[in-house]
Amino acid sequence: MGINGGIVKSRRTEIIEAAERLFRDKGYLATTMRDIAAETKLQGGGSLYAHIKGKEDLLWEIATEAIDGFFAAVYPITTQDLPPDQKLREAIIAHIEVISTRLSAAAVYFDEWRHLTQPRRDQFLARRDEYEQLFELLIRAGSQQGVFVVPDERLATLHVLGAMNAVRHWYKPDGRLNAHQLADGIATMLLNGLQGR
């Protein structure tokens, strides 16, 4: 705890969040070691790499915790004994919110991650399609029972997806929603794409 009663950050956590903001504003091909020790006021890169082995790492981390924290907030609706819609409806807005909270992080995992090599790049990709199947298995309920209009749950999954990950992109948090506005509207309008209104 800091002396006014914060949390003090671990360096190691500051160096991550330099990352993500650069990964986020440069490109992970663009940021260099040293562009994070300056970032986070490290001399130089003998002080970075006592805390970070190398920059893919702190990108295989980034991207990790980001998947991480998606399933944390959405595989626990999916086990709900819910109506489909309503199941997807808190699914969307958990997705959202994750996004809106983590603007950084999220850029990192959707556009960076394909600089990891392998076998990482394999386990990202594996891990991902295991969390977009989430979705998937929620419209294909919801398709089953009725609740859905979807001549191709695959490409609706795909829909869905895309709409909710274009949000960091252009969402704002000092903006005229908050996340939680934001992830609201997003799941109307996507169910009722989806439910023929």
Second form
2 protein chains.
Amino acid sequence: MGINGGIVKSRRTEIIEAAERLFRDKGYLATTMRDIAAETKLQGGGSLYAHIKGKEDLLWEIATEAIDGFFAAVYPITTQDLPPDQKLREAIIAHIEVISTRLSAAAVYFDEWRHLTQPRRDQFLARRDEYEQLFELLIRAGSQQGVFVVPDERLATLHVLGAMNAVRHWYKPDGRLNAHQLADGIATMLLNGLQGR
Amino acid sequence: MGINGGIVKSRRTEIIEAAERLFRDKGYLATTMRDIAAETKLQGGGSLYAHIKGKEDLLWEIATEAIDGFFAAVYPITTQDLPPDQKLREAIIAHIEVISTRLSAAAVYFDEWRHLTQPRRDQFLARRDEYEQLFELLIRAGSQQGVFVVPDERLATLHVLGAMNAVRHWYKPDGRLNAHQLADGIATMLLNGLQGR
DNA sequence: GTCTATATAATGATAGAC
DNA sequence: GTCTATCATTATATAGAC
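Let me have the form predicted together with a further copy of the same chain next, following on from the form predicted alone.
Full assembly next; the chain just shown is listed first.
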């Protein structure tokens, strides 16, 4: 962090943030090292390599950091002493808020990870599975306690994950609804959907 | 169609289907013309150009054909004389069945279209918007008639579209649930979600 | 129509001066 | 650390023989 109090971004951080934006806007493969250099006001692609090892390292760093963000936001909720439907509601809101405040990282987490080469690709997927288990456990618990009435527990899990994650495709930070309103609305629709009638 | 009754695939059709598969598996940019040639048992990338104009033409053809498939399946449902919740249920099921029976085309429709260059990119988006309006109109009608009780009509539309379309990420044709069971289950959860309590 | 060979352009990454 | 120049590779697409 050096002599300043961590307020000034390191060049390395600048580069990662530029890569993140470009990977979301154009996709990983369509983004060139020269694009990233231009965004950080470096003249040629060459200067980047004083700060990072290569293009795929950027992808890896963004992807793993994104997973950490989701875990940090949602895991503590799952350990609270609350009924499963309340925990699921909070978890949904937290998850969507991570997406909407970290849209670029979310794009890498959901879409661009597939350009990781092995063994990182499998490492990533294993950890993402682990995260998604948090939601599956909440849904199975609620279903077994009769709080949820779902056609199929696994299907319900995939449905909840899919509906939450779709937010990345259309959320705009300057839109009509703010991140919390939107997360709350989707949580309401999802929970109603799980509670049958 | 020539002398045969349309049973034998033309080489051109073979090429398009190979491209579709590869675009889903690896992404448009990661797929090379040589990959496509290899899948159709042509020796070099060169032979492809006797059948198609270029790589982007493949993308365009797949994308527009995919839109036509969605319209053909869902539009007739929207013109039936039924209450909006029943129409929406049928539309959701039809939409998901198109996705699950045309997974490769769906990947292009949802994800790879962004590699179209202008003006095709905007043409595609305009037509996709038009299609999504079918769902928005059903949801607004149901909401105005009090059949649905939703936090926000536009949000509900994006939620329904997002939840349906997420199926492309995890559906496997040889999975535990068949396409109809899965579509039906998701339709049930979505409609319950829109009907509040 | 299919093949091989190749033109042309762009990429990720490196070398070496400053 | 940054720059310019460049290498090695790979891509789409074309040319021309068969």
